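Below sits a lone chain in structure tokens, taken as the form predicted alone.
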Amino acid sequence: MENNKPNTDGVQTSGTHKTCWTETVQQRAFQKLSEDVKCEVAVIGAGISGLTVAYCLAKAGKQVVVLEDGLIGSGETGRTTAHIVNALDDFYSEIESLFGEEGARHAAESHTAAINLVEKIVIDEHIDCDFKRLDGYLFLHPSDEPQTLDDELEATHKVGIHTVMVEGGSMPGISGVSGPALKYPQQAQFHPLKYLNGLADAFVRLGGKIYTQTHANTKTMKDGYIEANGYKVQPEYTVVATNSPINDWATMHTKQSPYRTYVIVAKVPKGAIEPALWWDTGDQNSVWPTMPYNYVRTQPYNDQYDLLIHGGADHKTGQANKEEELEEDRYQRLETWLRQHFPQAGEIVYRWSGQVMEPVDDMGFIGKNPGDDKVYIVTGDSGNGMTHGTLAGILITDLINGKENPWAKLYDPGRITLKMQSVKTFIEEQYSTLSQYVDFLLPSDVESLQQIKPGEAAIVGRPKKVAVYRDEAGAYHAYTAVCPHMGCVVQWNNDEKSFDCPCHGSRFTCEGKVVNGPALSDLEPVKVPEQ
């Protein structure tokens, strides 16, 4: 297990813990902005949304510009399993419900044309990263019924999803499940940072520029224009891909919620497990809205070993303590069950957190800003962004240049779904967001600042709070603990070192520096209060 130092930058990833794919490729680096700019196209974002919509846009032959705050794939996109499917994690069953037979079948459509995507850009530019074609398995959770399979089985035929049930005992590679087991073909899976790089790569030979460690402040577009470094970016239309929009201050965040999903990476004997994609239905019994659940799947790694890669333990950003279990303590629940699952598993050499979108009716927001004809939005991804950022290329190309496109109703940002299980959801997910302003009432995380190890940090003072943060060196750092965005108490993450904002997902460095929006500033500093 790497030892890893504080992340104080979030220029190559949003956490402190390295991932697999950070760790195993060379991330590109762009030139800074350095001058102002004029586009057809800005796109703000360079995980596998923005530089998908890029592409397709660039060889639609627009001229497009992406600004990036980090490198490219330092967001969300470097720190995914990378499961690319059309098996979404809210069933077809649930979706049919909220948007019918009809919004089923375009879900089902677009996530098979982005699969069929990504391997067509694979194909035709040349990109060496690991992309490969597999079957993949749902199965029960323990708390789960054989009822939820019948009824995803059914849900799928409609939409023209060929899946098979099968015996949990017949799976490849995975043990100590019993019961049915529904069986998604030509899924697909690959090296998501491999990946962009050729996919930025291509862009950039379309003529497309891309500008790293360049931070967008959008709070200028009214004026016309996107301050970056300092300098304009003057576009006809702006796309913001930044898993949670940056532009928008309460309307989309009303309907998403933001949680933490955890990942740990064992290796096995080269060719031990064959390749395959394996998710369980989830906890029926969560404390969360969004049922959290364990998905996995294998990696090539070298000559010797393949990785087993296994993600669930999903809470709401800044909220683990709901669960009383911190977050660096849910690696272990991982553990467990991976070993129970994968007695081939070994040595443990990777863990990290990542976030998700999860929108209060099931269905990613792709489109056109509510109230804004010239910006569109990719966010609410839930547990498909590969797939969900792919055919966002797609939709938003043909919404900029005018073509209809059959799933824009689907994933309309402006949508309202009034189906009770939506309204329980928001009703839910809002309490949540709203009862964390109490925070402002509650005592300090320590009654001195002694008591903050060195590396770690607490929240102090009431009602006044402020974000302590003691570095490896004994001297302390002190920051106001209030998001910028709106005003909620940040919590601090001791497993990725990182201030994460309960309400709305912004996150911020043990230094204060944001490394996710909603916020578009850091948290100011302060002095540091008397001990």
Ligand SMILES: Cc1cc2nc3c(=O)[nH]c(=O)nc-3n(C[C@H](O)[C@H](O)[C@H](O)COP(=O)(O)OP(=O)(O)OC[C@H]3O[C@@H](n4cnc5c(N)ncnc54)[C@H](O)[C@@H]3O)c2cc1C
Second form
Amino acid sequence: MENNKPNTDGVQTSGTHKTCWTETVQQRAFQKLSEDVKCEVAVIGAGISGLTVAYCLAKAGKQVVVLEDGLIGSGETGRTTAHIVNALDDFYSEIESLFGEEGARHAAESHTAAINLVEKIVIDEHIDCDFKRLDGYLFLHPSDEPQTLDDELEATHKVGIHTVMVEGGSMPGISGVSGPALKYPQQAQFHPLKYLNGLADAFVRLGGKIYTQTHANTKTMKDGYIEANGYKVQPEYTVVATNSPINDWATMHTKQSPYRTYVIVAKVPKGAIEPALWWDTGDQNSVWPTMPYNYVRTQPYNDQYDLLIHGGADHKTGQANKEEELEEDRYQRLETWLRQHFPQAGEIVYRWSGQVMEPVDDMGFIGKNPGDDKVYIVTGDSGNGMTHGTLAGILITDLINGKENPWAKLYDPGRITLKMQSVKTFIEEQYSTLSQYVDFLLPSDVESLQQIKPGEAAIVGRPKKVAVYRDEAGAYHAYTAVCPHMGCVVQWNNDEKSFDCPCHGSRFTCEGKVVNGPALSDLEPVKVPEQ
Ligand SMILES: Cc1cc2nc3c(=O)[nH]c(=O)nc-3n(C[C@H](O)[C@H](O)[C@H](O)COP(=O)(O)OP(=O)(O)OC[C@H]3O[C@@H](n4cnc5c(N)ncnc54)[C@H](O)[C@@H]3O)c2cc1C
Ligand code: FES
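Let me have the form predicted together with this ligand next, following on from the form predicted alone.
All chains and molecules follow, beginning with the one already shown.
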């Protein structure tokens, strides 16, 4: 298995572990920004959201520039599992109760349109990315009741998705599932980085410009430009597609919460498992309001093997200890489940974690940034970022072109959803964030710096304010542990070798370099504390 030696530059991806995507395709790099530029639209972020928005705008004749901190797909799109679905994480029965029948129908229409758009782009632009249409199966987590599936059957039919109730035992590939399951036709999957590379090339063919290793600073936007690598980018419109929006200081970060989610990948003999997508309905007894679920798919690998990709075991970023199961221990939970349900699973060849943004009212945010007229954001895509990022391409292009779009209200970042479920989740998530501020008062993670093993780190001091990383050679490096966003104390994530902020999900490499917003700057170096 690949190891997780610290990757300190944060350029290739937002964690230390390699993924089966980053390991099987070369991520595209373009030139760094090295002059001032003017454009109609600047898009910040070259994940699926940023690149799809850029492509759709360029198709509509706009002059677009993309600014990317790392390489193509350096963010969560390089760490995804890429189920491309209109079977939404939070279920249509729930969406209908929050947004009414029309809202649920728009959710289904827009995600279905996104699957179709991916397929169209693959065909039109000749992108060889293992795109495949296939069925998805939703089955009960042992803690859940059949009523969940009955409700979802009814709700999906109302919105025009032709699900069918089947026997769990009749699902292809998977074993040991009794009870009912819901079959979703016409879902899809692909290799996300092959797709992104193809999308980036297609955008450039349309006359678009991409600058990689170009860090955008949105603080200067109030003065009419974006500072990037020391140069000025002056757009008429800006689209912030950085997953967690880096332009927003507080508003959007009270409407969504960052969660880590984990993936293991096993080899299976080629053709041993019929391709499908499988998900359970989530742990109803979880300490997390998101009720994490298991998700599985296959992927062609080489002449002898396919890959079996299994995700789950989510927790709120920086708060893994709330379940007394540290980040690096979560893969074992996944492996036990995988071997029970897929006895064909062989050697585990990859493992990694990534971050998803969970909105308090289940739907993502695409549209004008609250309070700004010419700034648009895409965020809050939960575990449905492939379709959410793609439908952002359609929606933001319409919004910038002044064209009415029936989905705009559902995804409006300025919306307030005052239904009981979302208010309860809001209160739970805000409590969990605010309670992190008392971390300053807790004892140091270690009594002396010698207890920190090479390649690991700890948060120390009284108050607890210094992040100390001990490199592989044994030397200590110290940074402030106070997150530059809103002052929470970061936590050490020994699995991805990063400092993770438990409040709004900013993340920093072991050398203090920011790899995930909302923080825009690094952890400041400080003097190594006395031993
Ligand atoms: C383990 C895992 C499994 C998942 N499984 C699925 C799935 O099966 N199906 C699904 O639909 N979704 C899934 N998701 C969610 C999905 O992967 C994400 O929602 C989606 O990839 C987000 O895309 P994005 O373009 O919005 O963000 P990203 O891909 O994170 O792109 C944002 C980009 O912005 C760049 N950036 C950040 N700050 C700056 C800055 N200051 N200047 C310049 N650039 C900057 C980053 O480098 C990054 O490349 C999963 C996520 C994870 C982590
Ligand atoms: S991410 Fe908000 S305080 Fe750290």
